[in-house]
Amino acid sequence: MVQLTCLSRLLLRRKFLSRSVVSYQNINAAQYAIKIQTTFKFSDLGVQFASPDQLQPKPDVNALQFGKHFTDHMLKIYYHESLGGWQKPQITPMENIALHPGAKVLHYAVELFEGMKAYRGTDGKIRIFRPDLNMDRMNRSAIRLGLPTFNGTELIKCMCRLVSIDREWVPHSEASSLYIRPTLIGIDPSLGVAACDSAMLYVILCPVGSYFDTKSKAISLLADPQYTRAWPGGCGDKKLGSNYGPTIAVQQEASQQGLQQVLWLYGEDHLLTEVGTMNIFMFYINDRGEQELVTPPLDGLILPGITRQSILEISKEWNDFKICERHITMKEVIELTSENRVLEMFGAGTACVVSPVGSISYLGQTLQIPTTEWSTEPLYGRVLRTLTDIQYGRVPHPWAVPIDDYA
């Protein structure tokens, strides 16, 4: 068997990174540099509360279905180059957004969000985790659409003061939280293909449980490589509505098949790009006989998750086995089932932080993952017990601050 280590395995790919996701990586970090010329400010928050009749019933905790309910006021901030730029920021009843009919939003899907979480934590604080990754991350996709771009810390404070608003809302569970969805719109009355003069920026709040139904502990996949997410020079590292709506049809095909996600694959190669919506892992035995994990590299294709990050930071820390960010191909994870060397396969991502890979049905052939299966304490279950931990607040670590902290 040839041996390959990591750096070689990229090597053999020069050629096909060098016109395509290489060079695209380059002029994305030149392009997309984030300047915020105007921002709207914290200090000028303005907050209407629901009268009583407004409050809506809090559901049981544990009936909790993902984003099905959603709590009792909202953040609104407009943006109108006319006026100056960003307005003040507003928190108000919940209530229904009006639109005008030929608002860029409706017609080109100008339109970009985030996920992010409050937990309570079993000191009864609340914590948010790493929401500065989060406001880069939504500037950054902000700036791919031609929308205002503003300051991040200005926006925490805001949404801050929002969860605390709503509080009660934030589950007495250390298996559900509140998700936080930020969301930015142009809404330009005008049918022009061209940057937004207006957009409207908004926040709501909703309490979850799990993500995923299901009965068993391990996800199925379907990976079928004429479905393709994302491409070099396109916006799939930016979390924009356009990303996710053309995959519905997509997930239906993979339920209807009695799979539970979608592996996104891209190219000739078959390269794993992402799982539904989340970043992928694998924990395998390499050539030199080593444990090492292994996740595709940031290269234009994949969206830079948060928790992505942050269980490769986590597991630099740990120093237990070898980490690669690198290309990872359909062929590969089939050479390396047949040799009884993948340990593991899991997904990650904010919505369900870690969930870990039972099969794979590819091209006619089922591939079992032995995730929940070949360890007693497997990783999957270590990165998510470690991330549970800081996030609510069992062990103390900067990544998980307190709302107040923003007051």
Second form
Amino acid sequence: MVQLTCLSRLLLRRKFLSRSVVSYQNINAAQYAIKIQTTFKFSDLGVQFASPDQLQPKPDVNALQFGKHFTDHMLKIYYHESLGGWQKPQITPMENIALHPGAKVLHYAVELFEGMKAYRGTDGKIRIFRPDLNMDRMNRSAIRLGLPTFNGTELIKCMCRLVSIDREWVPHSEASSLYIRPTLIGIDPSLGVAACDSAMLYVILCPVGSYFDTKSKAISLLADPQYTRAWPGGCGDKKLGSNYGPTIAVQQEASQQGLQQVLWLYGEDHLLTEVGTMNIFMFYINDRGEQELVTPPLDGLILPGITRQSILEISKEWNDFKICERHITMKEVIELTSENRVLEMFGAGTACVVSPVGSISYLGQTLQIPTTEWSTEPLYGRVLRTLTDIQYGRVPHPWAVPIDDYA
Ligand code: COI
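Could I see the form predicted in complex with 2-OXO-4-methylpentanoic acid (COI) next, after the form predicted on its own?
The complete assembly is shown below, putting the previous chain first.
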């Protein structure tokens, strides 16, 4: 209801919304039923423990770099159509994987992944956050790549067992966590661009601190309309490796300009879509003089982030300001900043959690965003604290599930 009111208000006010993006919403809705044909089972899980000489030293928790250190074990599950589908899940010591040079993943990027985290709570319990949502998104990505789907609860249980085996790797720190990277690849050795007969699902774990290697609090963004991350009918709403690889050169360009991340735009109206690897939020004063939180709608260009969804749900519960999922154009951001009506912008995602935005460099001008300065209690900080209170078990909440409840 809130969404409709906001959207119709915006449609009246701004006549330049891209038709193609709006109509794509309907196509996207048609994909919502996930059919699980076969699955692997947690009850079939086999475990091969690492020998003492295979155990790695644990890194200093204060010097963790994102995704550089891996734990001692991994989870592997093969799928072979010729053998009846999914095989038994196995936890093994962390090791390299061998692939045929013709494996489809190496040629056509038949790869998808998820990003999740395990948190060591103040009570010593290790929790994961809304894992069912990751499983749902992972299956949707699998469908888009013609890879096999599976029962998400079975994978959550296998992953929780993996985390439990490597539990000493979950940092004893409320500034760090254990990043969980479930990955699904097409492995059949055949160069035809066709659905895979064989696949491999694996899960690896990394103790992580902050995603950004930067001291400054608010990030600076490059918004260059010549680059786009996603388009109608494409895969921007799926978590595919092929969405991320092509962003690296643009990220390098931002760095060369002394900027930290890329603000991804789309279309003639320069719609804001995402920031770096995160969803984008703007907190501003709307035409009625009210505080309003906006984020682009799930129109096929936007990854349905779990942090994004959680922020929207928490904000609705607070009921302290308006909330709207709608398109935002650069023209609007320029107008609003010139009237001092943009209070905050921030990115949100599993890896980076919540990252305040300080400035946007766009077509030769720099827009200053007062995210970290306009208030002693900015919204991004409130959101971050609320999420981390749940994740680290400081505030009991059904979204944070102890791994021992699963495995
Ligand atoms: C996440 O936020 O979970 C991500 O997947 C970002 C990742 C590409 C580093």
